[in-house]
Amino acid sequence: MLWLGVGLFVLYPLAMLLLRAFLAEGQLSQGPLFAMLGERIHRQSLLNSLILATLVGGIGTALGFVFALAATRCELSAPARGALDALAFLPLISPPFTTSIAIIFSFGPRGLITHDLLGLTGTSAYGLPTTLLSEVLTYFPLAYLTLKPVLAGIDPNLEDMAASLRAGGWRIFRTVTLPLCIPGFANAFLLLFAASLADFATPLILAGSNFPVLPTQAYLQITGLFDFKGGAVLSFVLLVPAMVVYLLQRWWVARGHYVTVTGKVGPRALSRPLPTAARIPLLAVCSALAVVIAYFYALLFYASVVKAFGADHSFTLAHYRVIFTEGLKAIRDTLIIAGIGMPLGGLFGVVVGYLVTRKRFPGRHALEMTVMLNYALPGTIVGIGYLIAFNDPPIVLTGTAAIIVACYVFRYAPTGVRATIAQLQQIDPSLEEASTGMGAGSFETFRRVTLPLVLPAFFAGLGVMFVRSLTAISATIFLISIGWTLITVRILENMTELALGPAAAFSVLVVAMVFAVTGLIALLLRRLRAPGTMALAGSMGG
């Protein structure tokens, strides 16, 4: 069964995607694809997604490695660890435009920052440096997030050795400690980059005409031209690039000359904090970040309770009001998807991820692979395949809840497979043994024994799968319909009317409910993970 459903809604729709994008009446041709490369729009826009994709990776992840070594090095307190996490997160739970919006209203026309502070007139929110700024900020905690880790494992007993054999801070810093880092930096760049490439609701929003880049080339191609055959040649023009990256994130992760954490037992020093001179001007760069971002949000939710920002600065719960009736069904309907995808995807990446760590069975590698597959690539590919797929007998899809929650889940459940992967090696398998030991079937140790110890990885799937549902966007644009529309979708057509104060009310409105979300998650793990709870857990059912 879970190969069927891996096959439906992974392999086929990339298959479909690539028999559209290269069949020609009824031959394999690579004719369509020299067709489209042979417009200067498109090579130029291949060539500005790949700058773009390259300058977030290199920004990107010298920011995230700044606020890594701040969090682990800097001695900081519980509490400025934790306004740091905040904010550096706040972007990733929310849509990945939401800082576009806030751009304009710093940068546009009239904007707070241009107009009102500088007295600039005439001036542009529009082009490749604030596409920039908005997904530089948007993607850099995926490097923080890698980084961090990477930092807090190295041993500081190599960099005490290098200091007890009279090597400066500096020194020490630049030949002991970023070169034990250098399989993070790889995974971080390539991440971003990955992410870049993927994201076409910002490049639709910002980078204007002057700077077209893919995605969103693939995205204009359907909906504008309703050319399925161009969208699927550029997609897969996306798709090179896209699973070069991934290849390479894999090569990385699969090298081992950087281990400075072994299991043999002896004494390990604290990481050695930062000298004062250092320190300074790191957390000058973190604060300063910290302010942007909560400056962009803190003028997003003003914009959403003002009549219209840069014009009547009035008070008014207007906008919300038009959120909650006329985009009542948006909130309800993403609401819904969200409900119906969560405990699937939590149960399909515990179940995944259990199968390919415990059990031994041929192609057990090559599920994890296709499984991953979908995460891997970008959502602009996953959204036209899906489209091109199921638009058509023998199978159709389209216009109906079950095509966004199959999108949902085998795009985004592949987090909660890593989990579920990662947590299990952890777990001496011998506990599953002594169950099955008394007689205890498989699937009764799994459910009594199992299932309890990976309770992380599996509300992390929820977590996951809620937060994507609030706010993916570029593969599930392509599946919406008069039916079933999402809050993301709303935003970005508020975006496009210039309905600005609506779109900044959706955007407070999804932040607030994925804290509220994420924490009840939190909080009904630690209570099922309270003492005597896993026990209990572990016995209904007996």
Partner chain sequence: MLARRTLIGAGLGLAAFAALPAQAQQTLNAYSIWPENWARPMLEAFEKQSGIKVNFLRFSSGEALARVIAEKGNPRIDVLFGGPVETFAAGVKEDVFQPHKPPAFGELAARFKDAGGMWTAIADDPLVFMTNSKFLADNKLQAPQSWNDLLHPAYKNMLQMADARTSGTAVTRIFSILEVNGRDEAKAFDFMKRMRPSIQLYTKSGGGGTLPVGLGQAGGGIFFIVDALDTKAKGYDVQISFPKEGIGTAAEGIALIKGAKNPEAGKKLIDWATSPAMQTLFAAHKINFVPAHPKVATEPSLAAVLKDAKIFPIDDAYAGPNRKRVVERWVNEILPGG
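Let's compare: the form predicted on its own is above, so bring in the form predicted together with its partner chain.
All you get below is the one chain by itself.
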């Protein structure tokens, strides 16, 4: 049954996508691939995408590391750390292109920063630099959330030993701390690389005509020309680096465990704080970044309450009135879809996680790998795959809410699977064996013993499902229909029509709703006394 679902919503669309890309007149051929790659714009786009993804990965990882160092090694007070976390959380829970709005206002020949503040001329708001900036700001929190536990998990005794051998602070950092972080770096880099490779919305708004990237080209090819074949081929080209990254990541993550599995740390488990000389530049970088993020979001909020940004700055609530009247359907549809997707996705995560860790059955690892597939692939591929697979008989789902729900469940429940696996690995199976030994059936045991134990993972899964239902766009933009539309798609539509007021107001609403719901879930988790917020925050990739 599980395999049926996974097969239908993970493997089948992917297979259909590949078929569409490589089937020419009933024959398998690489002809379409070469034809596509023969066009200069597509080769150029591929190259640009790889450059962009590499830069986003590198710079984002570096910034994430700085943030993680500041959070773990600078003896910050709890409120300061809280602020740091909240700030890192903000770009993660916003629709992926919200910073693009602020960037269009800030850079370029009349930009608030480049022109009004710095008096520069001849600058442009479009191209690699602004796209890079927007993506780095959006995705660096993934690196922060990946690296923070790694840094915090390093056994302080190792560094203390180095210190007692009279190594200087810098030397310890360089020869002990940094090497221990390498798997974390790799993991963060790859996460960011994949996220950038999937992002078509930011480049759609910011890349400009001289810096085409592949996800955007695939999107335009499909939505504009309904060239399924071309879109499928372009997605396949995207699939190759994404798969390489995914496999590399699995490999690194598997290796990465040795960092934390150093045995129980003694009672004095405090990490070595950094010397003041190192703290000042670190905190300066963090503050600068914080200011930039705060500035962008303030600008976004401002744009949502003025009549016409750049022309008429008188206060108005008209944009909010627009989203709550004309946009009401999108809000309602989104919440209904999120409402259905949340429990399904949460349950799916727990059930698959449970089966994979606790039951021995053939194809267990294959199941886990397959389930993670939709999560690891760029959303454009998943969306196009769904569109191709479910647009024609035997299974017609396009135009329904079901296709969007299925897309969310199979794309974002895997984070719940991961959380469940992590949770269960810390729980001794003997608890369950005791229950079975006393005559309870396997279902009874699951319900009364295991389920309560994995509740935190379940709620983490719920949180991710909700956040993603409200913010994701790359896959679902292909799946909206006359009956079912989504807030994120409305925002993008508003942005590309440059109805900025409503776009900004929608974005503010999304951020507010997500903060409210994740706050509620965090509260629930705290009552369950489980450190689940990290699992929630740490699994927002893609």
